[in-house]
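Just one chain follows, in the form predicted alone, and it is written as structure tokens.
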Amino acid sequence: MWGDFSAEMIKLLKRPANWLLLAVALLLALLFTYVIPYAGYKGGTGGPTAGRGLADVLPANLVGNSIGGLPVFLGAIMVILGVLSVGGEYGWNTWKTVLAQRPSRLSVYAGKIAVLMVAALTVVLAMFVTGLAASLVIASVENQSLALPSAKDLVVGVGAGWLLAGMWTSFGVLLAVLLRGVALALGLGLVWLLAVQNLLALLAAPLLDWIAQAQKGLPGPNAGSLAAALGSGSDTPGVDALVGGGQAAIVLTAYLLGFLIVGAVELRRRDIL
């Protein structure tokens, strides 16, 4: 498996699209978590982000700020990463080339997943580092406390962020395997994440109690609940404490494993083309 892991890592690092996704993720996180709220605070415009106040963008809130985007817009970036990594093999017809060299399908799949989980952790760590730099600059300019969350809180936050990022990445992987391509998998994944789950939460759940209860078992609401449990603001899209943090972590872990297992079974039993 080490050979498969090394090969997939080289492919991941050499594809410009992956670096672009990382840059977009960090830019969005910086813009919507720090720049716009701080600009609202300084401008005193009374907009929806101004109410967060200066305290919310200080280093003490690094954990919640760093993972708050993962339930929705940063989660969409991870779905794209998963789809491109696996679905691209179908689009470029490279599955046959790889498998003709005698590795098993599951070995190649395991190598891909291992690399994607490393990539997910890298994205989360990069968001924490970017958030740390931004919050320290704001705190220094405003003569506020530079105190950081405890080491335990930081470790838990990184772990939770990794779970969120890994779950959405595995969702993209599963869609790519099931649909054997990029375009449709990407479209359906983003429609679900950015539209369907928000419509369920904002329109259907307030009207139908069974939908309100059922959504507590869906990945999006549990992702938002986990982020809320770790300090993400409730004004962040997709962040809402529908269930407890412990339950959310268990449900998301089940989804992560379920997506990966179903993807492995489907890749092994179905024709590549």
The other form holds:
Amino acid sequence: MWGDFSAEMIKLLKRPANWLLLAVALLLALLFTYVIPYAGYKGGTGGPTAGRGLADVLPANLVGNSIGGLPVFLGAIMVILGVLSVGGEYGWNTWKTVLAQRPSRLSVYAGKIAVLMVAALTVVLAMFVTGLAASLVIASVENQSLALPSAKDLVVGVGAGWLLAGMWTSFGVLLAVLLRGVALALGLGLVWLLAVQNLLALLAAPLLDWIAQAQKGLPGPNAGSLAAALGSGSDTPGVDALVGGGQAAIVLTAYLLGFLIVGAVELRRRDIL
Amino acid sequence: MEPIVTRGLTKRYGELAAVADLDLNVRAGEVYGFLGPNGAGKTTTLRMLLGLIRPTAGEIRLYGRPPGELRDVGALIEGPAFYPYLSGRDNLRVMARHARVSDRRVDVVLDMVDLTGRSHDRYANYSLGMKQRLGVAAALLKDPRLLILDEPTNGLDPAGMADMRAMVRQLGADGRTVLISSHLLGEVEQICDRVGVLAHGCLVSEGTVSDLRGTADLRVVATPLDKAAAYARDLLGADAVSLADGGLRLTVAPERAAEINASLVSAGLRVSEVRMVERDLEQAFFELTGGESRVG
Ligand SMILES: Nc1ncnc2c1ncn2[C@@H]1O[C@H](COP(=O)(O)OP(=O)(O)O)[C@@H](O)[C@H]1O
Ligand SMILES: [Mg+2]
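One more: the block was the form predicted alone; return the form predicted together with the partner chain.
Below, the chain from earlier opens the complete complex, with every other chain and molecule after it.
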């Protein structure tokens, strides 16, 4: 298990695509959470939300700002990470090379998941750190309060972010196992996350009550509810308090475990071609 | 304990039996040639040995154990497969960790396949020959007692093939058991102790290369030919004598050449040629496998 973990760590750290994903995630988060709202506050067109601009980007909002992207666009990045990690083994036919070395499928899988969860935590921490830096810079320039959320709120925030990031990563893992590759898994995962979820929330749910109810059981709306409960702005895509934060956390944990278990069963069961 | 034993091993894909009721025995210390034209079921068999695919029916024992642990087994199945973004060395480091062997083995196996000089290049930039050798290196990481190589010369140029053969022969000489598959008999006959020939998923022949070849024949040219033929039929029986290319073809042990020569001469015939002719191996292979491969 330790051997498989450290093997997976080499694969993760030395893969340029993963660093690119991290860079894109940080860049997008900085841009849409801090740079654009602050620029709007400084010299924008004075739209309906311009007035709130400054308060939103201060250190006090660090938790909500750091996990606000996870329901949709950061979630998409985590799906990509999960798909690449597992789908690559199918795409390059490397499962056979790895499994001929002796480890059991489940032990390689466990090593992969452990490394991906470390990566998910790292992404979340990176969000908090860059967000902290950006908000401190803005607060100092604007002579605003440098006060941070309480330590407890920060820990809960990082934990919630980790749960969200881990859940989407496992979603990617499961898709790659089911579809035995990268391309289709990536495509379908992103279509679900970026298109279908939005259509359900914006188009279908207002029309049909049963869809509005069923939505409350889906991963995306629960992710949005958890982020909302921890202070993410409701104008962030996907952030919407449909259910309580506690319930959302339980549902998301169930999804995380469910994705991982179904992935494990399928990987063990099916032929490696 | 025999390295590989299978009994009734079968894999069906729908209607197609890719491997049918296969009984394979690979003995300790031998280099076993696993032969068959493309699509015969070689790779499917080897994948089952490694536990990559599940047999539809039948049993497998590797050193008496069911497949799975693969403690004493190293394998290269159907072409090398590695992470293109890693160097050859990093690829082996990854595999060494999966195999739970120390990083020191990486240097050893790189040296064995003569890749040390290029080990820091990205795998994506390797030539096919280098990729194949890296595949063999990965199979050697565990210093396995049994090495399974599935068509390791596929796609190599003649020099690469010769290198690969020399390497396999060396590995076999080190006391390892080697199973090497190929669709070309001529390519592995010099290095194999025994061969098994697979066609349509069934083992159609198993034995040493000379078993497969059958006994060599004697070619005799003597005049007058009709008298010589009649005399040879009296001597050896009608079945053992046939006319070919203006001479006689005698199905007898080659050691009898001198004796037969002497008796033809003493019968007053003039003998101008006596020599051993080998049966064309590729022809034998071609016939065994139902004439489906265009080998040679
Ligand atoms: N996953 C699969 N699904 C369907 N047929 C397969 C599959 N894998 C192999 N086959 C078929 O099984 C037969 C044996 O294939 P294979 O073992 O690869 O042959 P070889 O390695 O001897 O060239 C072929 O007819 C091939 O088309
Ligand atoms: Mg094959």
